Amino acid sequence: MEVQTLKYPAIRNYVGGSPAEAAGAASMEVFSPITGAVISTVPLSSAAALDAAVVAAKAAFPAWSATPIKERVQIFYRYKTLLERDMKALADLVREENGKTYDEARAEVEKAIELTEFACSMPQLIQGEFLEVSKGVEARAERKPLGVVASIAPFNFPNMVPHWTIPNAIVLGNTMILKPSELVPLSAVKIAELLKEAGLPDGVLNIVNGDREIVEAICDHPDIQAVSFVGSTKIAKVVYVRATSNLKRCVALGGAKNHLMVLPDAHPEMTASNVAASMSGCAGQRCMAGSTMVGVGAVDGIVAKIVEEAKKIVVGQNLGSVISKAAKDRIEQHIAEAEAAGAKVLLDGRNAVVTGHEDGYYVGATVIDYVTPDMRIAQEEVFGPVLAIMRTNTLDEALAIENANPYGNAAAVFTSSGSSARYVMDHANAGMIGVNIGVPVPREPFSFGGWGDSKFGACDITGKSSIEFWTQLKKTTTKWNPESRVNWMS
């Protein structure tokens, strides 16, 4: 019988830094969305797996945040410029395992670049406070890092969102574990490479691969201070639960239903296209994604040319895969249910096939009009490369129906009026806001984030606003004038 060579070795966890064998794990396959082909194995480690590399990030933690800031982000000015010079190898582990195109694969390593510029200018950030509070009475506030943290990444974005973390997180004096997808665990092994040959020490990041298990007990070890977490909002919900009961810092962040609010006095064209590419972009699974236009008033022609624009979104062209055979069906049915349910199908992605990849997990752009708020379309994320438009009659209509989902990611309007670009700026509830923009997903230093049922936990892991998850307050007051007298202040 003839064993099947697979493309990429079995994934194996990284520990301490050095690749580290799961004992006893069972593996799992890992597939290629664009071909359906097995390409790999991934392990399903146990909680021992995670023992032992919270063992090698807690004895590289004392040397580590003892490290002057100054020195840890030299290793990341390293590290930007092996992800430079990295640049097609990486885009393609993400096409191969995700099913992007290479043009999006590329646009995401792009963005783990600047978010690792950003971590670099961290010492500019991070400063600390100083005040002379009474005669001869100094305080001084500084921000120390956590311990030992986690970051638990989903398998949309593969590269990007471990970015969102590994760059600040450990920049910031603390050691990770990182908990990639088992859908897609080629990204993490090429990451760490890299950092270790920017210098990282070893131990101060690890990889622990798994399922739920691994997730669980992220959420209960003892020594893990932080835990941030992408993904749906079902999970985000129990993983955020689970690890602040166990009295650690958490952030997680799920699910979405965007909602793209266009007026008549839009521009034509503009919003098209941008409509078209905030819907179908890394094929729809993105919690970004314009899943929903609600057009106000007399829309039509805008809505005919929305059409024309998905119609030049092509499968396997300038259209990737989606993730697996179950997410095709699960598309396909959203859009069914939906057309059953009296919604117009004005373009139709079911059925898709591209020549060559015949195996492959695909689904066509899709164009559904009449959707009405009680249908599942409306009111389910149906991750997938599928726009379904409602109507209404007032911007207010439209309004009510964005605040009325109990998502807060993103919303976006499309106008030519400052005047309704700012109601709706005032009024939406979402923690992303884009006017005239379809993916309004802000740029470093600006944080990543949303409200309600799209993130659980308060500050963001990316940006700025990251400092505060990613550290604690250390505030130290000191006294040596003796010649002083003692009052309140000292």
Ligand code: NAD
The other form holds:
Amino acid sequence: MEVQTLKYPAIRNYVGGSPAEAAGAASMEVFSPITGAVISTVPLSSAAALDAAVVAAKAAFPAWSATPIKERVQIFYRYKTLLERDMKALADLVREENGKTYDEARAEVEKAIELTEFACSMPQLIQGEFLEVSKGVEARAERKPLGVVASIAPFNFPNMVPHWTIPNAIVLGNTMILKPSELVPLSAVKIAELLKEAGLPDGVLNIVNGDREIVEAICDHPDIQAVSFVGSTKIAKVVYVRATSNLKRCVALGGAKNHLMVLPDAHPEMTASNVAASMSGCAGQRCMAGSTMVGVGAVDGIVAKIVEEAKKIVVGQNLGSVISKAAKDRIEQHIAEAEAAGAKVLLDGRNAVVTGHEDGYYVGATVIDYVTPDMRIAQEEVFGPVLAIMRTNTLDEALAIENANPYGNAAAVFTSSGSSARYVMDHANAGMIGVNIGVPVPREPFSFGGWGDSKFGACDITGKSSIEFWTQLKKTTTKWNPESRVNWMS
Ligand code: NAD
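Would you mind giving the form predicted in complex with nicotinamide-adenine-dinucleotide (NAD), to go alongside the form predicted alone above?
Time for the whole complex; same chain goes first.
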């Protein structure tokens, strides 16, 4: 019988600087969502495989944390040049395993480069504090790493989300266990290889593949000090509760339902192209996607232009696939339900087919008007290239809809009025606000993180806020002054 070879070799874990077998683990097929074909396999590791990775990370910690930070960042300067050198290969991998377009995949790697650049500025950012607090008595505060930390990633950004955590946590002196999404395990292998080439010592980054079992084992492991998680709200809650009940630090980012409030004085063309791009970029599989628009007052002209723009978004060309058949079915079900509930489908992306990729998981750009807040499509994360439009008479009503939803990732307003913009900035309950920007991702050094059910835990996951998460403060008081009792503190 002919043995079929897969396009990519079977994925293995990565422990102590080398690929490692996950002994006895079951394995799962990895699909390319573009074609529906099996392209690799991924092990569903057991807790024993995690133990081996933690042993390696723990062994690497003393030397790595004792390496001066100015030396640690040199590896990441080199790594940045390797990301640039291998940009095409990295983007191709993201495209193949996730299904996004090449330009979107490339943008993801470009963002990974920006995140790496930020980590290289850590020596300047974490300079400690020092003060003579009493005659001859000095106090200093220094940031110290935590030890072994873990990063659990979702499917929608196989390259960028691991870079939300790897460069900052590692430059700050921690050693790490990365758990990629089992749906997209290919990019992580290449990230580990490039870091090794850049000079990262063995054991500083380890990769353990798997699903629920490995995530739970991470939350329970006594030698893991902190857990970062990015994924759906349902699992973010489980991870946050489990990790913190085991007395670990945790920041867990969840899902989103972002509202784009469009006022009649908004610039029509700019708004239309921004809204269409926000809802459809990465096939709507972004936690920052503007999946819901609230039109305030007379915005029919702008809605018509949004439909025109959405028609220019073509599956297989400038619109990639969604992640799986199950995702395609879920998205199409949302559209059908909204239509049955009385909403008006202005552009219908159901049953999209790309010639030559008939088995790919495609949904076309979809615009649905006259959605009401009680409909399921207005409440749940659809995670597809679908825009649900609601209508209100006032900005306060629009804000009430935005603020009633339990998520709080992003909200945006499109207007030419400074006071309306300011009003939304002040009154929207979300962690990231856009004014005439449909995807208001804060770029470095600003930090990424939502409010409400979009994030559990005190710090944000990137930028300056993440420094607090990945480090602990050591406060030292010294006295080299032979005099004593100069005052009550000496
Ligand atoms: P997911 O929650 O299904 O999976 C995320 C991770 O959790 C994966 O590594 C997966 O293996 C693991 N996991 C899955 N089920 C689990 C379980 N029962 N117990 C323990 N671990 C489990 O999320 P996804 O489908 O991969 O990603 C899409 C979701 O992520 C969307 O909701 C999206 O909004 C969200 N997301 C949020 C942000 C943000 O910054 N807030 C960024 C990207 C994605």
